[in-house]
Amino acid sequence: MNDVLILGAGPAGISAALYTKRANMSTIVLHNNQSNLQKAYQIDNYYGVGKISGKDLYQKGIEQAKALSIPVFEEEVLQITEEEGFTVTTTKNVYHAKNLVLATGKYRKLPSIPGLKENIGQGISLCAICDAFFYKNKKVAILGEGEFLHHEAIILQKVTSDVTLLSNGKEEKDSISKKIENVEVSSGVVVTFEDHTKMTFDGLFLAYGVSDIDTLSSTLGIMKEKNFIKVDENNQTNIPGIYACGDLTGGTLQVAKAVYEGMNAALAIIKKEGKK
């Protein structure tokens, strides 16, 4: 029986692992190598790091955990059950732990437009807060829908007056609603519509929010609030022993917030288990 099992190897999961391991708690990290952080082309607003790609920051976190002899395994989780603690079944193994930390991140809902997913980080961004700075006084577009589309527009309008809203066939206020046929990245981001007209931008931002909470958490009866896992001041869910941190809990989806919440959950576990 492990003290702590962490699902997710991004900033929240690795932060939690570093604290619990240093408190002499048996800690295992499982991940599926899927993280929005890896898609960030460049990060330069995280304390003490300077300019770094999201992919490199993600890998450095894993390397840091392994340097402390924390087992980090790439395995897909199939089932989570609550029995004598928690049992997590993956494609390769079965793990048991007293405490479970959910830090898997949230995956973006993206339309099936050729050229879109493969160019994320190469002129196409998932985060206006993260990347707006790089497009000061440039021509940008936002592809999305609903409140998130207009929220991202407000952020970008603070750095450039040339912001175009695209809604890919859906009627949205102040947007171009034409269906998009494909997206290419060459000298800028070229958007081709179904009527064969084209528009070229310096950058394209995606504003589709995040997907629903993983069905695994739902089967456990974990409470949600506005499509995010509801946690208390210790980042504990309504189920004692299960914690959630990072993008899963909503709020500002930033590395700094994820690192804090991972630490916060870890400290709560350390205190509960009476470790020093």
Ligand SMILES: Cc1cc2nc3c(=O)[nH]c(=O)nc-3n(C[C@H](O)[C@H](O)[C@H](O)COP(=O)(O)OP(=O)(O)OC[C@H]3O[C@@H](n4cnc5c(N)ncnc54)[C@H](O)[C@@H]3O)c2cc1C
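In this text, rigid core is short for the largest set of C-alphas that superpose within 1.5 Å between two forms. Residue numbers count along the first chain shown, from 1. Remember, it's a predicted structure, so these values are computed and weren't measured experimentally. First, how it differs from the form predicted in complex with the named molecule.
The Cα shift for Lys139 between the two forms, taken after rigid core superposition, is 2 angstroms or larger.
In this overlay on the rigid core, Glu82 has a C-alpha that sits less than 2 Å away from its partner position between the two forms.
In the core-superposed comparison between the two forms, Gly188 has its Cα shifted by at least 2 Å.
Show the other one: the form predicted in complex with the named molecule, since we just had the form predicted alone.
No partners, no molecules, just the chain.
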């Protein structure tokens, strides 16, 4: 029986692992190599690392854990049950642990518009709070829907007054609702609408929120609030022994917050188990 099983090797999961391992708790990290961090073209706002690609930062985290002899296995988690502590079934193994840390992040939804996915990081951004800084007084558009569209608009309006909302066929307040045929990045981001008219922007932000892929946790009866896992001040869920941290718990979806919450969950586990 392991002391701690951590699902996710992004900033939240690795941060938790560093603390529990250093408190002499047997710790295993599982991941499927699909982190939001790997999609970040460049991280420029995290303490001490300067400019670094998301892919490199993700890898560095895993290397740091492995250097502490923490096993980090690439295995897709398929099922979690409450047996013998907690039982986690992956594509390759079955693990048992006294404590579980969920740090599986959140995938961002994307509409299937040609030119969108392939140009992320090249003038197309998934995160206003991360990249607004680069668009001071520039002409930007936000493509999205619902609450998230308007939330991202508020962030961008703080750096530029030239913000256009696009909603690709959906009726959204204050937006251009024409369907989009494709997006190209040449000198600027060129959006072509279904009626063949075009608009060019310095940057395009996507605001489709995050999709609820954490069905794994739903089967356990873990409580959520607005599609994010609800945790207490120790990052513990409503099920004792199951903790959640990072993007999964909502709030500000940033590396710094994920790292903090990983530490917070780990310290709570260490205290609960009477370790130092």
